[in-house]
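Shown next as structure tokens: one chain only, the form predicted on its own.
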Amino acid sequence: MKKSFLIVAEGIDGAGKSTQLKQTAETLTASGREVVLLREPTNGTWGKKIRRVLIEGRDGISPEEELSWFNNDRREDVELNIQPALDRQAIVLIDRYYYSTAAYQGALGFDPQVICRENETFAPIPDLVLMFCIDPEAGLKRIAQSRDGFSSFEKLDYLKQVQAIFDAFEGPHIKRIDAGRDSETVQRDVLACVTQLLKSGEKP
């Protein structure tokens, strides 16, 4: 029987994800589960590298010193969080994982294939991927009407460029999400993946 599992939320800037983890991880705690959650780039010393990019934008920073970022960032994250988190048979809830990675810097030009894979090597695969879907410039416009400015990842053209990415990706383990209706349909479909995944784990 299984106890512990991995989900993680992937998508566009301005996908609701975040939003969308935290109600699910309040859920989950308020049935008497363990729940962990995180989020990626993390607040480590690898993540404050990457944030200041994310404000400050690329100047100088080769595509491949970024992804290395990434990676360090996710290494640190797996030892310090993640496993210790699943050996104890919680639920970690993760705001971006190595999807995002190869998404992102698949948009760059690596192969997001071959990213997905580096990162196996040392990262848990998940038992849930949550890919919420939503178009670029109706991501755009949330992120408008919440915060005052952009990061240097959120521009129209390459969200396109990383949501194709995002839309290739397959597997039995990603169950994608219309992201672009009112957050609490939305919700209602994040809950029935998840229990439908917590339900096939505690069979025998």
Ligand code: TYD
The other form holds:
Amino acid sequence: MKKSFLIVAEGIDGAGKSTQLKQTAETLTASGREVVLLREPTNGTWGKKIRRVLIEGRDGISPEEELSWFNNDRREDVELNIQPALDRQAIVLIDRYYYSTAAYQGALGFDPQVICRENETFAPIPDLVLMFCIDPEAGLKRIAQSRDGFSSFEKLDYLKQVQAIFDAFEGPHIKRIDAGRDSETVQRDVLACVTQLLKSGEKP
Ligand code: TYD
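I've shown you the form predicted on its own. Could you give me the structure of the form predicted together with the named molecule?
Zooming out: every chain and molecule, the one shown earlier first.
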């Protein structure tokens, strides 16, 4: 019986991933499972460098450097957090993973498939990718309502390119969620996908 699961939330800014994942973590924890909720970029060495770029802008760093920082951050996350949690049979929920690198850094000109393949040499392949889909305009509007100011990545034209790459991913483990609906309805869909995955793990 499979006990450890890796579930990731992906999608453009303003899709509501963090709120949805937090609620999912609470529900799973209440059912008695060990849940580890993570997010990328992390708060580690590389994550801190990345957050500076999000605040100050991309001037002064090359696309290659930016890509390597996200990949290095993930390597650290796999080693320190993700793999140890999977090894002790926990359910790992991550707010963003390598599909974000493929989409956001892919939109800078790198091949998204190459980014995925490179990541899969060191990062465990998720059991479920919850792909939160929202119109980029609507996503930005939500951000504007929820906090002051945008990060240097939260620009309409860029997010449209990022969204197009997210839209092109396919595979049986990718479940698309219409994130434009109210939060309760979205959470119902998320829990349905997660429950189905956990049930499939109960089969011998
Ligand atoms: P975000 O999830 O918004 O972080 P937080 O809510 O904790 O501030 O992620 C920050 C930004 O980083 C977001 O615009 C997406 C971007 N990003 C990449 O460009 N590549 C990546 O590999 C990851 C994980 C995130």
